[in-house]
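Starting off, we have a lone chain in the form predicted alone, written out as structure tokens.
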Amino acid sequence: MTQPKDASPAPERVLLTAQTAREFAAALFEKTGVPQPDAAIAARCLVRADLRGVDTHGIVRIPGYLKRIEAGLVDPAPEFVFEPVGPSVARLDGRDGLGFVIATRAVDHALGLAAEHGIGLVGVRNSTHFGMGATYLLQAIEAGYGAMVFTNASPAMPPWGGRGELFGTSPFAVGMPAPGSVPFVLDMSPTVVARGKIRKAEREGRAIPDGWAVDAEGNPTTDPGEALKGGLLPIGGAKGAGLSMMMDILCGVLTGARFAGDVGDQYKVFDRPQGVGHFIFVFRPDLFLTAQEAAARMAHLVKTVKSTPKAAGVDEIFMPGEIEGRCEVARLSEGIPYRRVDLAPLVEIAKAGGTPLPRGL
């Protein structure tokens, strides 16, 4: 009598669905007691993320936000109350929320300053980790508005001169529509590389480049677990330094929120919440021209970009977020790869609460 022939070995990657991944990560915060509005927010900002491949700020990160939820280090559904503060501005307290839910909501809520003011701005204290950046630009864009999205962060790398996190790696977020053209989303680090992917490499077991990240004495270093004990090095000397102090001003100082490196590390303070800032500024696009020629400028800053003589081996100009515009497109299409050894701690959690798996996990 023959054996069976054992299972082939399940592929290294597995596809997802847009609709799929929301689903499955709106139900994993569901299980942690976020409201299913809100976990149907974080949901999204997280497979937004995988959509335009920036895989380091999607669903894996899921087990570390649900981590301090179940530690009581974030509130899963707290009331949110906005303050004014003048006819354009408001601030909130985020209460320890979810940093998705917060920051979606104060941009909701400048929107709404904006349509009525022509600008909207909004201050966040006592917020947490928000994602990506472009989330939140992509958020006004495809309301018809312009819009600048600054967050501080847990200390990353040092002041300039200096030795020893301090500063972190708070997106600089500034988007612009253009209809009918490619819209301006640039969503950027001060320092030459995001810590995600430092993380990404050490779950990966590969070194990382030289340029990116300093040891715990200030060497440099392309160990990925000696980067995360070090600090990041900033972009442009000097300039990136600066950079990330602006945040820390504009988010921490001027909110009310935690600075000058008291933001808490969500992977590694378990003693308090985090603590971190957020800055918010919407604007129509007309507030200087009329929205048809300020669509019109747009459209030739484009043209003109893109038409721009290429440097030797540069096949196409691109402006910044088209190529994670593209890859979105691409993966609505034919869906999301993700690796199997990054989704199986999510799949841990869904199976001990009882949670139903995607097809093919």
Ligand SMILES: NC(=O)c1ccc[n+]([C@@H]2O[C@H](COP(=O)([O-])OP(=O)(O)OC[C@H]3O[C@@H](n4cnc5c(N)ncnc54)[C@H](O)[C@@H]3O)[C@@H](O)[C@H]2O)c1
The other form holds:
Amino acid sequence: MTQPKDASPAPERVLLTAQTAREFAAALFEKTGVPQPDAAIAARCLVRADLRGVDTHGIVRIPGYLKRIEAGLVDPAPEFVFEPVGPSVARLDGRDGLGFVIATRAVDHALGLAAEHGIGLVGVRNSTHFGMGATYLLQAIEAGYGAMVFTNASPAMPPWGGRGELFGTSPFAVGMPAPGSVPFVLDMSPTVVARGKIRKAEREGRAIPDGWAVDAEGNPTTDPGEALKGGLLPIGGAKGAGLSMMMDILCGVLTGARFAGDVGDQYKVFDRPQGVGHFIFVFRPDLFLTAQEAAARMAHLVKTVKSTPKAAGVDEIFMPGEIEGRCEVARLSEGIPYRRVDLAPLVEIAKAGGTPLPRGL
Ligand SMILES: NC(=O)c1ccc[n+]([C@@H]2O[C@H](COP(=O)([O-])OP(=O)(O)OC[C@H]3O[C@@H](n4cnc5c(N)ncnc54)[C@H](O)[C@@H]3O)[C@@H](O)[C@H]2O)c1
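Next up, the form predicted together with the named molecule in place of the form predicted alone?
Full assembly next; the chain just shown is listed first.
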């Protein structure tokens, strides 16, 4: 997480506890026909993003999801059936349900397979946007497992050397528990930034830094509006573009989901479901060594990383996911600072549907 901590004046913001934010979010989903347990899962995933400072993937996105449910493009209550395709492998047709619910259930299923066989792999088709990748890594880490959780996404950048949008901002998410130490939670878009950060800059009327995106003609731009009409730039040139293609192969080509530029953009494509695919792999950390050896080696890695001599101007070396983890601890005790203007569309929906508002909104 590279964005600085919030520093806007208090009246523009409201502090909600995680519990309040979850209840509010779940109530909004339930109002559109999502069964209570699934609404609670979606709310938990979104609020976890807010807790971790990944505000671009939090409850501010709810109106977009509700709009697709109301348009019949997301099924609020699909029946899921995991089909075994081998001792530790299953596939799942998400039936255009909410990506949060599909991915959470798929990780659960993969954990069950891994408990029995050491590894669990679930390929998912017909899913939708699942939000912050780290949510599902943490689900596995908190159960004591390592995980790779991939998704493909709607077109956002060209293949290297091309122009326009083809592959997604599909996050590369890999996690490993480190009992007694700091877990590894690498959750990164293969683009310089996730598109959510450009939407956030647009909402806040801010320019974006050079090097994040190009406009529709392929020229560099610092205007978030132009960037949203153009394309995002990959990290590391051809290497980032290749990672995004890899996500499309694992999550799309192999699972039966949409691929090769065919995944629907949740904000632009309203004539069909998104057709997102996920590739969810979890594994026991003690596959090759004892659990004690694996934990001790992970702790040694973390200690070594964190005690590396620091570059000039650096106060502390962090593990991937550590800054977000600290933000989560702080926000769990202090509350989550939401910009009132960002919550206004949710408040409007709540008022129109008779959903009670949290105090202070
Ligand atoms: N579902 C989707 O289709 C989709 C698409 C794109 C992005 N996303 C989500 O958007 C979110 C943001 O993605 P992003 O690429 O902008 O993330 P980011 O650039 O904020 O962070 C990427 C990774 O770098 C690590 N990191 C950042 N600063 C660090 C530091 N100083 N020291 C050590 N590690 C550090 C973070 O912990 C994180 O693991 C992610 O949660 C991602 O899953 C989702």
